[in-house]
Structures are given as structure tokens and as C-alpha cells.
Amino acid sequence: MTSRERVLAHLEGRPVDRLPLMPITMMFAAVQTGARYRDYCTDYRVLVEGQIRTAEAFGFDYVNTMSDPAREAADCGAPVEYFESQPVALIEDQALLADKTKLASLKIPDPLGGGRMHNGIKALALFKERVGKDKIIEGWIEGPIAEGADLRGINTLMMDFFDDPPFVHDLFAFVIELELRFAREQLKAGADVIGVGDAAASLVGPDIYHEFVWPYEKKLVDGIHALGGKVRLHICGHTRRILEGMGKLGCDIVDLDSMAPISEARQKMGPHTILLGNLNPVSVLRNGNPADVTAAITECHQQAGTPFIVGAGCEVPRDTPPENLRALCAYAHTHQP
């Protein structure tokens, strides 16, 4: 089976040559081509060589764009700072609404109007012309509450949920028709999948989750579905308290942090939900050796059952010992669901 084959199959339910793999990389691809992560972030073709070389050198079955959270705010016009060797940063105290009025006449950009998104949409082109008929092309975009701290400022916004329900209504319910404009266009250019990054919703408990982010999450991941795409939900961060809500979304993928448990995950989610992880990326991945991460990764599969992907709890950190990531992909490569 080709990569492309294997995960498309093990999403529809039919049988597979080996357990699909899917581990998410960054700074660690970008180390790859050697090249700065500015230039990964803001140059698509940059990112696609790094991609591409990690997946080939490593036996990835699938590529993606996820570079940053910042991709959707900088085109709305929230001021972010780049660096040299670190993921693009929004700039807290200069939130692009910090002053909550300015939601009324906020327009939604184009995507293909020459920003970050339309950089994002050019690195799926290119991936669907080098690698389209072998691997799975995986698309980003940001949660209603990611973005949503993204454009309010993630401490303002936390007292928003108090202060002014009404306004985070309105808030997310821009940010559902921004993310959906936005993966249209990655679905129309080549992705086959879209993962979703929520990383807020960790922060908050379950009470908020239930009445203010999931509705959102769920018109997200059905308006996907409606445009032909499956969804990939990572949520990162200590989720123990929203995993039954998690599971309910619908996503074809559940990208689960190693903060909880994938036994839990099981359990709560139910017997047809995609378990994908979740080693502890660092105190395993980064800082084990090969034998721990095949334990641990070993565990992980026996504790999720099937269906499964294999993965990390979160992104491989940048100095990842390549011995440790081998040993993560050759579980992959040597077993079946």
C-alpha cells in the first residue's frame, strides 16, 4: 500500500499493511533542510522541502502545513513577532481586539489575498504536485478558541467568558466562518485532511468547554466534513477534563497529548474513535533512548487498542534524537492495528 493508501483505508475502516504514521513536525523538519524557521514559516517552499525530507528520511505517511498558530491573525491584522529559530509569536498587549468593538467592523481576509494563509495554500499545491499520489496532505488552520485568543488576547478573552458572553458568541462565530473560508481553499488546492489546533480549550474547564467552545468546534468539524475534508483534532495540553466532549465532534482523528491518558481517551471516547499518540514527546522522545520509546509507544497502542496512529503526544522537538524518532516509526512500520 502506498502511505496515501494506508491512511486513507484506515480512516474508512478497512484493513491496512501496518499502522498508519503521522507524527507532527516542525522545528524539527525545518532543521532538515537546515534552513531558519523563519524561512519555514514564512517561505511554503521552505516548509514543503522540510516536510518532504522528514517524511522520506523517516517513513512518515503523510506531510502537513502546520507551522505557527499566527497565520490567520496576521492576515486579519494582529500585530506578531517573528524570530530567527522560534515559531511566530502574537503580541499579547497589542491584541487586535483589545478593544471588543472593533469585532463589528473586523472583515475576514482573503485567503488567497498574497498573506500567510495564501503561503499555507501554496505549500499544499506543491505538496499535491511532489508527493500527491503517495502521501497524505494534511492542512491547518486554528480552533474557535485558539484564534480567538489569537485575535482578543488569550488572558482578555478568559475573562470574557464572565464578563461579556455575548461578545464570545460573536467572536467564535467570526472565527467558524474565517477557519472555513480559509480550509476551503487548502481543500481545493490539495489537502485531503485538516487538522484543527484548539490549544486553549485545555485552559478552560469543562463547564466553558461545554457551553462556549464545543458548539463551535462542532460547526467547524461539520462544515469540514460538508467540504470534503477529514478533520484532525489536536487540543494540546492537559485535556482529561473535555475528553467525552472531544469525542463527540466527530473528527476522523483525535491527536491526543501525552498529559492524557489514552486508556482515558479510549474509554470515554468509545470503540470507533482514531486515537493518535501520545508519548511524552520530551521526557520520552527528546530525552530516552530507543528502547524507552518503543515501550512507551508500545504502551500507548496496547492501552488505545484499535483503531490507532502513531504519533507523538505533541510536536517532535527540534534536537530529537533521530535514533528515537527511527525507533517511534519502526513500531509503525512492523505492526498491524
The other form holds:
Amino acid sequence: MTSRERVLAHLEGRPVDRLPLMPITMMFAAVQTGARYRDYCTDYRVLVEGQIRTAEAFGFDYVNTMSDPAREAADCGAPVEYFESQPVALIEDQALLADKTKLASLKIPDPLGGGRMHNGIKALALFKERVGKDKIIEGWIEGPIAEGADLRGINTLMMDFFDDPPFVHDLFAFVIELELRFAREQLKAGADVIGVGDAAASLVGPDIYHEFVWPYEKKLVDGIHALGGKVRLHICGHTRRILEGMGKLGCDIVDLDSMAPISEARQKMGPHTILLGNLNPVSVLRNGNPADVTAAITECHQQAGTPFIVGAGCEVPRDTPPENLRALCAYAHTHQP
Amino acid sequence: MPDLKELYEAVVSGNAKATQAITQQALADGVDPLKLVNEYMVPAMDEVGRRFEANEYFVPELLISARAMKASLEIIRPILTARGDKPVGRVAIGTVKGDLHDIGKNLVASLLEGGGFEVIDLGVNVSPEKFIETVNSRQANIIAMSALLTTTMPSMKTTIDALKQAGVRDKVKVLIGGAPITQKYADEIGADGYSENAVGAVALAKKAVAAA
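The form predicted together with the partner chain, contrasted with the form predicted on its own above:
What follows is the whole complex; the chain from before opens it.
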């Protein structure tokens, strides 16, 4: 089977020759080309080269366009900081919606308007041209609370849930429209799967998650499906309290961070959800040895059961020893779901 | 005289207007400001920390409680300073150079303040020089550093080395935390303490000042 056939078959519940392998790499991938991380974030050709080299060197089944959380916010006009060797980051004390009345006049940027979103879309087109026959191509967007936090300032948004609930609903509705437009262009450019990163969802409890976040995540997931895309959900951090809701979103892949027990995710999300993850990317993958990695991914697989995709709990850290990543990949290469 | 139990309740429920009003009324009625802090606010923030640890409270709840506490402390602190009352300790806190992720740092800062510490919040992307300057100019006796990224963690070691070079390492206890940090890393770089969560950080800071 090609990588592409394998992942698509697994997503559709058909038999596969081995476990699919889809770890998140960003800074690690940039290192494979010797590029500055700043260039990886801002030049799609550098990103594509890094992803393809990494996927080929380690036998990944996919490539992705994720580099930092700030593409959409930057195009909306939010001040961001570019670092030489780290992801682009939002400058919170200059948050675009520090004055929330500005939301009413905020325009959704054109994803093809020559900004950072457009750069990500160009990466997808180049992926399609170079590896589209073999690999799964994954785009990336931010979820409602993650993007809401990028626009409003994360600390302020956390208090908005109590101070001004109607504003939060308006903000998240804006975000969903923005993200669905971005997703549509990504799918047109060649993405098979849209990754949705909604990191800040792990900061709120189940009450706020269900009242404010889940309904918009659901709209996003349903919207991507209506556009013909598959969805991979990734929420960084401790998601134990919201696992059940995450399972009910109907995502094609739930990519779990290492803090939430994957056995509990299986129990809460049912037998059909495809779980991905979730060994600790720092203490095991970066700081451990190959034997630690094999033991940890074996345990994850046993706890998750089938269907399952191999990956770490979050991004493979930049200075992960290659032999550790190889051990993770070897597990996928030699095991059935 | 207001019912001071309401001050406790207002902090726990995150009602800043109420904490401010009760504090003003209590002070006008001649209540000792230190009594408000020690008997109501500190126990209230202890309760908030307990609920956070027990997964009954999450980041939003903790932040609004912290805001309610600060609304009262803003009134009380100048009075305590004017009469020469000393805080439990003075903490200079910030995310390290290159790291803009501050939610964890803000939680720790709030709980430290709730624990009776004076907190000098240096914000995000704090250079070693800025930490050193704060030790010298504000007599901070604890430095608390946070990093979310594995790529910014090394700034913690850079800062500790800079403290040594500046000759102020012995004046402060250095505490560190953040998602990728471990006790092993804290030991390797010569930090005085590590906590994996915000509640633990307060206990650690109290231990650090007691040992000093």
C-alpha cells in the first residue's frame, strides 16, 4: 500500500498492511534542511522541503503545513513577533481585539490575498505536485478558542467567559467563518485532511467547553466535512475533562496530547474513533532512549486499541534524537492496527 | 461592619466589585488590613487553589478569583507598605527570554500573591538582565521563571549563569516551571526548586523563603 492508500483505508475502516504513522513535526522538520525556523514559517518552499525530507527519511505517511498558530491572526492584522529559531507568536499586550468593539468592523482576510494564509495554501499546492500521489496532505487551521485567544488575548478571553458571554459567541462565530474560508481554499489547493488545533480548549473546564467551545468546534468539523475534507483534531494540554465532548465532534482523527489517558479516551469516545498519540514528547521522545520510546508507544497502542495511528502527544521536539524518532516510526512500520 | 465572610466568598467566586466594596467598608470601619489578608483572602485563595487542583476550577475561574483578590489588595497594599509591614517574600516572576506564553506564569503569580507574597510580574520574554536588575533594585528574594517551549528552556540556564556572573545568585532562590520542565532539568541547571503545578509552586516558594 502507498502511504496515501494506507491512511485513507484506515480512515474508512478498511484493512491496512500496517499502522499509519502521522507524527507532528515542525521545528524538527526545519532542522532536516538546515533552515532557520523563521524561514520555515514564512517561506512555503522551505516548509515543503523540510516536511518531505522528514517524511521520506523517517517513513511518515503524511506531510503537513503547520508551523505556528499565528497565520490567520497575522492576516487579520494582529501584531505578531517573528523569532529566528522559534514559532511566530502573538503579542498579547497588543492584541487585535483588546478593544472588543473592534470585532464588529473586523473583516475576514482573503486566504488568497498574499498573506501568511496564502503562503500556507501555496505549500499545499506544492505538496500536491511533489508527493500528492504517495502521501496524505494535511492542512492546518486554528479552532474557535485557539483563534479567539489569538485575536482577543488569551488571558482576557478567559475572563470574557464570565464578563461578556455574548461577545464570546460573536467572536467564535467570526472565527468559524474565517477558518472555514481558509479550510475551503486549503482543500481546493490539495489538502486531504484539515488539522484543527484548538489548544486553549484544555484550559477551560467541561462547563465552559460545552457551553462556548464545543458548539463552534462542531460547526467547524461539520463544515470541513461538507467541503469534502477529513478532520484531525489536536488539543494541546490536559483534555481529560472534555474527552467525551471531543469524541462527539465526529472528527476522523482525534490526536491526543500525552496528559490525557488514551485508555480513557477510547472508553469515552467509543470503538470507532481513530485515536492518535500520545506518548510524552519531551520526557520520552526527546529525553528517553529508543527502548523507552518503543515501550511507551506499545503501551499507548495497547491502551488505545483499534483504530489507531502512531504519533507523539504533541510536536516532535526540535532536538529529539533521530534514533528515538526512528524507534517510534519502526513501531508503526512493523505493527498491525 | 460588613460580614467579612463575604470577602472570602467574593474572592472564591471571583466577584471583584464585591471584594473592593467590602474591603473599603471594612477599612472604613477600622478593621486591620492584615486581618483581611491573613484571615480571609489567603484562605480564599487557598480554597481556589484547592479547587483548581481538584479539577473543580479551571483557568478562567482561577483568573477571575485572582482578579477579585487583586482588586482588594490594590487598596490594602499601600496601607501595609506605609506602616512597614513586610510580605512573606518578594518574587520576581516572568516567562524567559524568547517565550511569550504566560498563562501558567499568571496562575503561579496569582496564587503566590494569594499566599502573601509580593509579586513583581515582569511579564513575558524577560531577559536575564531584567531579572538581575529586579533583584538589585527591588530586593526580590525569589526569581520564578516559566517556559512552555523546549526551545526556550535553555534561557533558564542562561539566566542562572547571568545571576552568578552578576554576583547575585546567593541573594535569591530560583524556582522554575512549565510544561517541558522536569526536576532533573532543574537539578542540572542549578535551580533551587521546581513544581509541576501552580499550587505546588506556592508551597515551594514558602519553603524557599523559610530556608533562606
